[in-house]
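Coming up is one lone chain in structure tokens, specifically the form predicted alone.
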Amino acid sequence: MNIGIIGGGWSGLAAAIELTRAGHRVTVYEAGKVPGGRARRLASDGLALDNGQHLLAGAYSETLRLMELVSPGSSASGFLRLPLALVYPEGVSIRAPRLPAPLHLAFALLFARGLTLAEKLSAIGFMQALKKIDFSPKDDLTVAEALAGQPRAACKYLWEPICVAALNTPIGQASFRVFAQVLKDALTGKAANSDFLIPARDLSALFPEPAAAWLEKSGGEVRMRTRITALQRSDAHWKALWQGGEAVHDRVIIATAPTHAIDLLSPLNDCRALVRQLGTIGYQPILTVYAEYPALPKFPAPLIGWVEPVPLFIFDMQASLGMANTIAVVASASGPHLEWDDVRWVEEIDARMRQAFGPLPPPRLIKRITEKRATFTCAPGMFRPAAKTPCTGLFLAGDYVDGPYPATLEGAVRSGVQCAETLLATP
């Protein structure tokens, strides 16, 4: 088949790889100048910065598999890998030792610093209770409701940071069913599943660019700076139109954000109900601030966390990307921090770094990036569409498409793979 894929992000490229491997001719259309979608490289003052600092997990099996396929060795060399470590300047730290599972997690909780024995045992009991139901809660509560019996410290320093980092949704809104799946994949199975993977190269170079190069070498085509503005049914085929051009495909995958999918689907009569449902999806932002110091002290871990006044993580960019004396500050989900200007951010970063390391000169802000619709709001009972649309030969891929994962890179990649499988199984 001749298949068109609209969107050169992680899901679109994953679908393209799987379809190419199955022997089909694929054309990927990407509106931007760099592949990667909402996880890509931005050029800023001569620096290769990402549009948001990302943290992956060792459990991201599909992402690592496809990385290895298009660029052998990159699944290891592309990351700074470290055991699970939640480190806070208040004296709390939860670190997993290099032990077989589940001992690594038990030791991490039992020997956590800054938590009482009762708090540690309560956290262990919470995981044991989830294990008894195979991490599949019957009722889809919010995470806050599910954590109602947990001690405040366990929630504040363990469960809440994991939830916000993985689901990018405040615990009062986040789906406990999805959160339980994240805990199952990351904290059970192999000990390496819980590892933190911090990208050691920019996001576009990590997977999207090698994937695009692999597709080109394998007979596919990747058309950058090509924004598809409309889709038209043409007999048993689909016509994709862009400014100054058009192409006909046997099948089409829309692998864009939901808002862009709505624009393409709205004129199609068979997809009117789907468009209304897609319009109910809510969104959450991710804000990243890059800052530089004249000199940085040694971090106790490549990333350290804060919980007040807003939850955030600070990444040591020298440890991962080799950017000397540079940090990336990430605040996930909605909150008052979205209203802070550059001056306020410098003050907040300065205060936190002084709290952790003592007297330091104030930082210089390099770049503040806000992705206002970075992810969908991963709430209980939210609508997530199937990969197959009501329009024959038209499919959807993306982290928001129906699946067990939240809006993560792994969720996007798995959606692309699943979409390819669904397309191939559809007459």
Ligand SMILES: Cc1cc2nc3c(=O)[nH]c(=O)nc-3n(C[C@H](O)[C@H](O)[C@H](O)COP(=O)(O)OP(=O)(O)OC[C@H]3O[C@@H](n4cnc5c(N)ncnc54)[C@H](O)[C@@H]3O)c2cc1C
Contents of the next structure:
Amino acid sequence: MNIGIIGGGWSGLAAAIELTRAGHRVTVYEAGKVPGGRARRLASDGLALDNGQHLLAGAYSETLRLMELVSPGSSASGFLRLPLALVYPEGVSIRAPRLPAPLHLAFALLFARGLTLAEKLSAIGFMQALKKIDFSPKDDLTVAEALAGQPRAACKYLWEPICVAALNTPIGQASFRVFAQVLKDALTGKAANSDFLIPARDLSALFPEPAAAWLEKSGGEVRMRTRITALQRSDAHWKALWQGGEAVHDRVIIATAPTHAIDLLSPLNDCRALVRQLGTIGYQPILTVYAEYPALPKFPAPLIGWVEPVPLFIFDMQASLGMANTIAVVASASGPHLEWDDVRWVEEIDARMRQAFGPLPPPRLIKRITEKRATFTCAPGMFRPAAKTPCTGLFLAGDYVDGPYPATLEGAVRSGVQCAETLLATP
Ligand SMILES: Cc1cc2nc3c(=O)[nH]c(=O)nc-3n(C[C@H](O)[C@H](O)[C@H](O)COP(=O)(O)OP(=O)(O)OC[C@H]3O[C@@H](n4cnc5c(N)ncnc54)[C@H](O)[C@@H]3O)c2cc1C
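Compare with the form predicted alone: the form predicted together with this ligand:
After this comes the whole thing, all chains and molecules, with the earlier chain placed first.
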């Protein structure tokens, strides 16, 4: 088949790889000038900064598999890999030792610094209760509801930061069912599943660019700077139109964020109900601030966190990308920090870094990026569409498409792989 894929983000590229491997001719259309979508390199005054600092997990098996396929060795060399470590300069630190599972987790919790024995035992009890139900809660509560009864410190330093980092949704709104799935994948199975993987390359160089090169080499085509403006049914085919061109495909996958999918689906009569449902999806922001110091002492871990007034992590970019004295500060989901201006951010970063390291000269803010629709709000019962649309021959891929994962790179890649399988299984 001749298959058109709209979107050169991680989901579209994953679908393109799998369909090419199955022997089909694939064309990927990407509106931007760099592949990667919401996980891509920005050209910024000669610095290869990303649109937002990302953190992956050892459990991202499909992402690592496809990275390895398009660029052998990159699933190891592309990251700074370290055992799970939640380190808070205000006095709490939870670090997994290099021990086989589940000992790594038991030790991380039992030997956590700054938590009382009762708090540690409650955290272990919470995991055991989840294990008993195979991490599949019957009712889809919010994470806050499910954590009722857990000691405040365990929520503040363990469960809430994991939830906000993985689901990018405040615990009062976040789906416990999806959270339980994340805990299962990251904290059970092999100990390496819980590893933190910090990109050691810019995000486009990590997977999207090698994936695009692999596709071109394997007979596919990746058309950058090509925004599809409309899709038209023509007999049993789909015509994709862009400014100054058009192409006919046997099948089309829309691998964009939901808002762009709505634009393309809206004119199609059979997709009216789907468009209405897609319109119910809510969004959460992610804010990244890049800053530089004249000099920095060694970090106690490549990322360190604070919990008040919002969970916030500071990444040491020297450790991951070799960018000396540079940090990336990440604040996930909605919160009061969205109102802070550059001056306030410098003050906030300065205060936290002094708490961690003692007196330091103030940082220079390099860039502040707010991705307003970074991910969907991962709420209980939210609508997530199937890969197959009501229009014959038209499919959806993307982090928001139905699946067990929240809006993450692994969720996007898995959706792309699953969409390719669905397309191939559909007559
Ligand atoms: C700031 C930030 C931080 C994040 N942090 C993490 C993290 O730490 N860990 C993690 O796992 N995940 C993280 N995520 C989430 C992760 O980046 C996304 O889940 C993932 O990139 C989504 O991929 P996708 O392919 O589904 O969609 P997208 O990345 O949105 O890809 C869609 C692509 O389609 C293109 N497009 C849209 N319309 C058209 C059109 N009409 N024609 C042609 N092309 C079109 C877009 O340009 C885009 O490239 C973060 C996201 C953001 C924004």
